[in-house]
Amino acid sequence: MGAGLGGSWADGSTRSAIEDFVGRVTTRGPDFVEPADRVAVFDNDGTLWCEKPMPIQLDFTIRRFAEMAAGDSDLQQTQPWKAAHEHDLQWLGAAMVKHYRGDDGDLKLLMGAVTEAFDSITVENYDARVRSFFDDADHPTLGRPYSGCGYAPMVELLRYLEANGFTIYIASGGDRDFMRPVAGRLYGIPPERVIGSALGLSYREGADTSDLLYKAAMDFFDDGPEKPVRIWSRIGRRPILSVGNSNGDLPMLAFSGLPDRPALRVLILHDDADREFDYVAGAEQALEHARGKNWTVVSMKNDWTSIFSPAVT
């Protein structure tokens, strides 16, 4: 094994509990773990980067949705372009809080939006929306650019791993072709290692090109038990690390490891007021999992010493 994490993580327990594992599966013994089974997979919303006031990807739909409602009185008072046309951060935000706690009306609103505001566009057309989104964007609360709203410690981990012969995969609820015009930029992760939600998709072809179009329908939404669904008919392999920070994080939390193979299950906590945000709302059934099942879970007041990396560009 290599050089440890790096300075964005304070000595302790924590940080000892991952590079006491990584040493475990990399060194010959009864926990070795060949490298092609070296497979770690994370969260991306408030694992990799910030999810509050609200996810960034929603901050980025609900300036579609103020555009389609601009010029249509009856959308204005429709939900969700309702308060993407007033601007009601507390409302988007507590979608997602209710779909973690079994709740998805509001989730289903708002996913029903998403099929219709991207409908027909090409998927180089909604690539080039992200990119001059990241490039110009600045997150609500935080006086920051979202491409600076990655977490340091843990772009640390990602490179920790890959020194250690893991391959890294994102497996997110959100929208696999949001991140993966980024996840190069802030993550150092290529495109083909992004899972997430996906919009339909249709091919179309004419006299001098083809392309492909996004459908007015959801393809899948890669959350809770569909997220282990989807990392094994991605990847093919059971994970043996796994990261998140949510409910809809356990079963891809559960699903890494066996019996007769070491696994290591991380949650992350949002405990930190002052660098970012304190929060448990949706997260506190993986967090009662995580204790009663003895996971490592990560104190980011505690754990972390530095929260953000810097912007990218």
The other form holds:
There are 2 protein chains.
Amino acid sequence: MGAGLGGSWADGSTRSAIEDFVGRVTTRGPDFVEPADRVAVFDNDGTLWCEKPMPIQLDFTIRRFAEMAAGDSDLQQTQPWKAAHEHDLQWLGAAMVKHYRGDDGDLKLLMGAVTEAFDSITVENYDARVRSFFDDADHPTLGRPYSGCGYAPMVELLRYLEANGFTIYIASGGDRDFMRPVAGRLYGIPPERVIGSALGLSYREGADTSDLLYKAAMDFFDDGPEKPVRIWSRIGRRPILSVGNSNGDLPMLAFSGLPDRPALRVLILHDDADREFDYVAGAEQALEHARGKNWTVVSMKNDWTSIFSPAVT
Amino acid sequence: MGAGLGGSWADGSTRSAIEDFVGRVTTRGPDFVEPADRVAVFDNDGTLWCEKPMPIQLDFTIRRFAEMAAGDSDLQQTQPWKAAHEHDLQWLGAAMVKHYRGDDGDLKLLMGAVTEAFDSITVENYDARVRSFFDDADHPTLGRPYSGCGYAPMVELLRYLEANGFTIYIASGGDRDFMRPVAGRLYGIPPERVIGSALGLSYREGADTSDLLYKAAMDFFDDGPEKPVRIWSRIGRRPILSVGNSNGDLPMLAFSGLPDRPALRVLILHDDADREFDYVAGAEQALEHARGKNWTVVSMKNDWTSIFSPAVT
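What about the form predicted in complex with another copy of the chain, after the form predicted on its own?
Everything in the complex follows now, all chains and molecules, and the chain you saw is the first one.
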């Protein structure tokens, strides 16, 4: 075991729980785990980067709607492209509020358009669009570029785990190919270790080149019980450490470890309205489960001395 | 660039084509490729290990049929379990012959049973079954254990590529989780770098442990145009080197590289009846394509001084 966690983790029981676990699995003894089996999985939205007031990927997609509507007067009159074209974030917010009140009509319009937004675009073209977005786009309220919305203590944790022989994967409900182009820049995680939701892909063979194009349909949504399925499909090993922040992460956390093997499950609690956001909506069951099972809950307010990483170019 | 290919590759144009390519992409110059992008993909059946007289996985599954039939007198009267129970390989061979003659009835029976053979078994239980099979089972005609049916020149090629900064993935039509438990032993490839066909998985949460169980249905068959899709899904990069032996590998080979980037596509030709098998069935289009495009064709008879790796325990 090398040095401990970095300085953005406050001293206390949370930091100790992580360092104690890493000490046990890296020291010859009853809890020792071979380096090849030191697999750690991290959710992304709300775990590695900020997900409020809306997921970063949604902002990216709304800009795509505006681009689609720019030359199309029909789309300019049709939701959700109309809202994007007019920079009407109220319509988008209202769609979410209606959804919570049981009226899914506008949210379905929105999600259908999200699924179709990159129809027939090649994987390389999409990659370039994502990179360009992260070169320019700013978070709407935090006064930071999106490329500076990763959490500094989490990046420190990734490096600390790697220094102790762990291999890190992202396992997120977010779109896999949206995270891949920037996971290296923000987290030092290469594309082959990014697991996420996926649009269908179709193969097209041309005279000079063969391409993969996105379909206007999801292949799978990597959340809840789908997360362990996708983790196994990608890695072929059970994680021994998993970190999430919402109900959709529960199966991933439960799948980590076996009764006779050590495992650490960690939940990030967003309780810092001053420096980030304060919310538990969508995490109620996860927090209840964590308390009942004695999992590790990270208070952003108390356990983190700093929140955000510097923007990465 | 380090030393050249190992001694099981004969001197000649095939060996030179591989060494020249590796030299170009590892030397600073117009064809240089960064190590992170030196991705190589290998088919498995007929490319890394022997696939005749039947795929190794089929032999494994037939033994499972016999196990299922052992305590079930109804199954003992029902094909294909009956054939497995009675060690009647003729029925199984005839099913293939009928298929080639346009009568798919028996083959459908067989493939349906293959899909259902591991219904509700956990991923860990399946892993243990595969390991046990490779500890014991022998090839039916070659007089070697299955664990000694990998091709020595291919294992040399894998190590040579790794020594030159390549990362190797298996991309096979065979079942992903059948290859994973032995890809380390036979090829030095870890489970996270084995891509293949997959049964569906379902997640089951218990009081003490959470498990993944196989469904009695395929998730996808990783062959033909599905291969590039699965390669991208797993790796998020295009390969620059790909090796296969059949028509189902054509899209994978075509997807490797881009017009302005170097790529090497290799086909293994089974032309050695004395030391292995001599066949082109199922590879006709691939060979025609390879000759038209000036891809590299490996003659097992002329380019390989030895065929099989020693059995690995």
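Numbering follows the first chain given and starts at 1. All values derive from a computational prediction rather than experimental measurement. Between two forms, the rigid core is defined as the largest C-alpha subset superposing within 1.5 Å.
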With the core lined up, does the C-alpha of A94 move 2 Å or more between these two forms?
-> yes
Core-superposed comparison between these two forms, E67 Cα displacement 2 Å or beyond | yes
